[in-house]
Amino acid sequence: MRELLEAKRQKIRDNNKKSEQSQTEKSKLSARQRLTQLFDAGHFMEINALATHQCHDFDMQEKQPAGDGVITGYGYVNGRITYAYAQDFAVIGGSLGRMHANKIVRVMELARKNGAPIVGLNDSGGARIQEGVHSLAGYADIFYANTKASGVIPQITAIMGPCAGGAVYSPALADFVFMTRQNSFMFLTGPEVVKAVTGEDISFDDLGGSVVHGSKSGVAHFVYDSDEDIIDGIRQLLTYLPQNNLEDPPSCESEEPPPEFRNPVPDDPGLPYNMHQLIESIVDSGSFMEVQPEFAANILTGFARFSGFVTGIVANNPSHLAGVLDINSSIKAARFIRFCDAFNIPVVSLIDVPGFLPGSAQEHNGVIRNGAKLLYAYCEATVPKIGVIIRKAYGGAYCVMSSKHVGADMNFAWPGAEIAVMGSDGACNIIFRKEIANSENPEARRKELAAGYREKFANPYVAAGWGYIDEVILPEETRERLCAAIAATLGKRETNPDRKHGNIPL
């Protein structure tokens, strides 16, 4: 008994380093060696190692390697428990039929009932033709299985080689999406299908590669340059995520605040900066990872540390667009809110806005559909939420940008603000356009009344003599009022109005 034991193991070891070879020719990791990296030290626990497909079609049944192509399981990952299954593209080429499937919905489903994040390695050829309808079932299965955890754990997929026709879509219901920059790729119809159909000639990384997906589709939220990096990723993340959507985010009482805070404001309103220097220097030291950094630069997201605090931001960029609200802004940063108010994690929002991205194109591509999804978000969110007007907050944008109307919890300003419908030189050429136009000087006059509304009307002393301001700071100020904010909201306790769920504008 032992004897046959220790066969069907050898067995296993003999194929892993057959996995290693190939997949070391192709500048990769095999799946066992990503999991090695991904766990603790000694800390990965696998299970069904010993599954094997039962299908006798077209030969099928002279392969039967040991584990089906799909190594799960778990263990520790920064001293927690973390589910985990990765895909063996040097087994059948990773392909996916039904005893695969099998393994990676068991190992999600006792994540979700033991409240632990999933993290799923991806490498794989797609369905196994060979299998049938029964590889189709299998994916349908996983689908339901990500549907079904979205909101009670963490889920983080990563691709780390080919990805393509149904099997996309499990990354895309999960939370955070990997990419390696020069072997990995997501498309739902490869390049021959689009050329056959469309008559377009055009390559994996074009079609989907980790650019594409980085910078125009939004699908991929990190992209790195290689499988090591990419699990380093992975393992930084979940530093800031709770286990489930039960508990709060880890603190951390160790974090050093940043160096001597340095305004990169600068005092022509018209001119832009780079919000990513603000919020280096009021989070604390190095805590800041941003989501998606290269799609829809014109808003920030990310998470960071308050006094050891995780929290999420989100920031208007005046560098890209003048931080302009378009769609792809809308749906990243919604996105990114539903997550944080899922698993707890309080929102901060750094504000400097113009208004909506105009033109014909934005309406007709749906900004009305997709900025409302922002504006949901925002108001159906019950974390604490706090914001900080930077310079300017501008029209239906106020509004939106976690305004004290959508249920902020607390709201600053810097003292330069401008809160109003629109900019005091819009404004004025609306309200005074015959003054101005009959004027001796219309240029001049048109500078005299935007001086007179900036002062009556868009400064942050009228918001806060209604309220809608809780307290004008200083801007070295931020960092020391974010804090206390994070630390008196912590405690926070409301809940939605009683439904099966909201109708949020898809």
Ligand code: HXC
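Here the rigid core means the biggest group of C-alpha atoms that line up within 1.5 Å when the two forms are laid on top of each other. The model shown is predicted, which means the values in this text are computed figures rather than measured ones. Numbering follows the first chain given and starts at 1. Compared with the form predicted together with hexanoyl-coenzyme A (HXC):
Once both forms are fitted on their rigid core, the CA atom of residue 37 lies less than 2 Å apart between the two forms. The rigid-core alignment places the CA of residue 446 2 Å or more apart between the two forms. Once the rigid core is used as the reference frame, the Cα position of residue 434 differs between the two forms by 2 Å or more.
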Second form
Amino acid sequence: MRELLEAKRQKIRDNNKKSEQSQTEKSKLSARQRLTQLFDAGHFMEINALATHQCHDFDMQEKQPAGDGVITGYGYVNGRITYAYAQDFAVIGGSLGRMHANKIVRVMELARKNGAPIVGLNDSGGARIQEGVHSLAGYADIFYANTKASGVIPQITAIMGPCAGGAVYSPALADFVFMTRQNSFMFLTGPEVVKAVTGEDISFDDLGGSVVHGSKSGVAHFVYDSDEDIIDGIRQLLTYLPQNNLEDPPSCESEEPPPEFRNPVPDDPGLPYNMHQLIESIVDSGSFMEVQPEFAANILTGFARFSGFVTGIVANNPSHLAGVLDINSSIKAARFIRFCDAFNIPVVSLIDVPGFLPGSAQEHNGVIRNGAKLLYAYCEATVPKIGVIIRKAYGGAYCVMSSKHVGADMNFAWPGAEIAVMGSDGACNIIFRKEIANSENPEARRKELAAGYREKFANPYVAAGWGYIDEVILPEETRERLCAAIAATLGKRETNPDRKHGNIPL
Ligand code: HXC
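Next up, can you give the form predicted together with hexanoyl-coenzyme A (HXC) of this protein, since the form predicted on its own came first?
And the full complex, kicking off with our chain again.
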């Protein structure tokens, strides 16, 4: 009896060796190696290692590898229970048949029922062609499990090889997608089909490589050079996340000294600056983990800690498109805020926004519909919401970006903050058009009126006078104020009206 089990285990070990060799040739880790690195040393427990496919078409009974091309299981990551699966490209191309899918669904359901994150490491040729509709059914079962788990447990996927066809939709339904820079690609239809249907000649990378998804499509949240770096990245991301929607994120005191405050904001309000520098000088040292750094860089999103408390940061970035809101930045920030809200992570917004990007390209592609996503996400979020207006908040962007009116709990502004319906020149051209036109020197009169407008409206004190801003603070007081505000709002309990679900403008 023991011998039979030992023989089966030995066969699995032998297959692992073969997978390792084949993956090493492609500068990739094997599924087993990836899981070994993901979990704390010696802490991965495999399940369903002996499951095999039941397909007898195309002589498939001749090759029935134990495990059916995917390793599933659970263990500790950073000392906390995590479930995972890793597809083994060296076994039938990591292709997904009925049993392969059953194993993934089983581990996803275990994760959901037990309230622990699920990590999926994808490396697969897609639906197993020999299994026909059973493969498609398997994918659909996975999508269903993804959707049921959405907002209940964190779902993280990594693309570490091919991810083609319908296989892309499980990662797309997850919360975070990692990609390796060189070895991964994702597309619905590959270059050959694209060529046949549209005549377009395009490479794998140009169609669905990491550069495309990290910077253009917004599908990938993190791009790393190697398998090892991806796994480190996943481990790091998990340190910010609660186990499930009923728990708070893990707070931990930083051992580093607090950052030295360096104000990157230039005196001239027309000059750009890098918002990263401001973030780095107010959060716990080295704690900022940026999400989607290359996509829609006019808004920054990421996790950080303030006095040890995990916080989501949304920040306009004046060094890219002047920090304007547009379609992509609205979608990026909205999804991030909704993740934070689902998982009890307070949102700090650093606001320096000239408004929404004008132009037919934005209007025709639905900046109204897509900008509404960000508005909806802020309004809907019941986690603590704290805003700091750094330099300006104009027009609709003032309303959207964590204003008191969309339910923010604490609102601060720096002394130079300009809050107005629009910039002074534009405003004066509208409300004083006749007066400027009829004056002896229209240009001088325009300047005079603009200066008066700025003095009256473009400051934080009107808003502070009405209580829309809770406190005007000095730049160097920002960290202390934010740490205190986060600590003071962590007990927040607010619920939205009872309903099946809201109808976010998708
Ligand atoms: C069965 C597959 C397979 C698949 C690969 N293999 N993909 N077997 N079903 N989908 C097998 C190969 O036959 C081969 O077996 C081994 O895996 C390695 O594949 P290679 O082609 O030799 O590897 P490589 O040259 O690295 O190319 C990788 C690849 C290519 C680019 C992924 O295999 C490929 O194009 N595969 C098909 C991708 C695809 O179109 N999938 C279906 C998408 S549609 P041997 O025995 O020779 O080693 C889809 C619908 C899902 O997924 C819909 C859900 C809603």
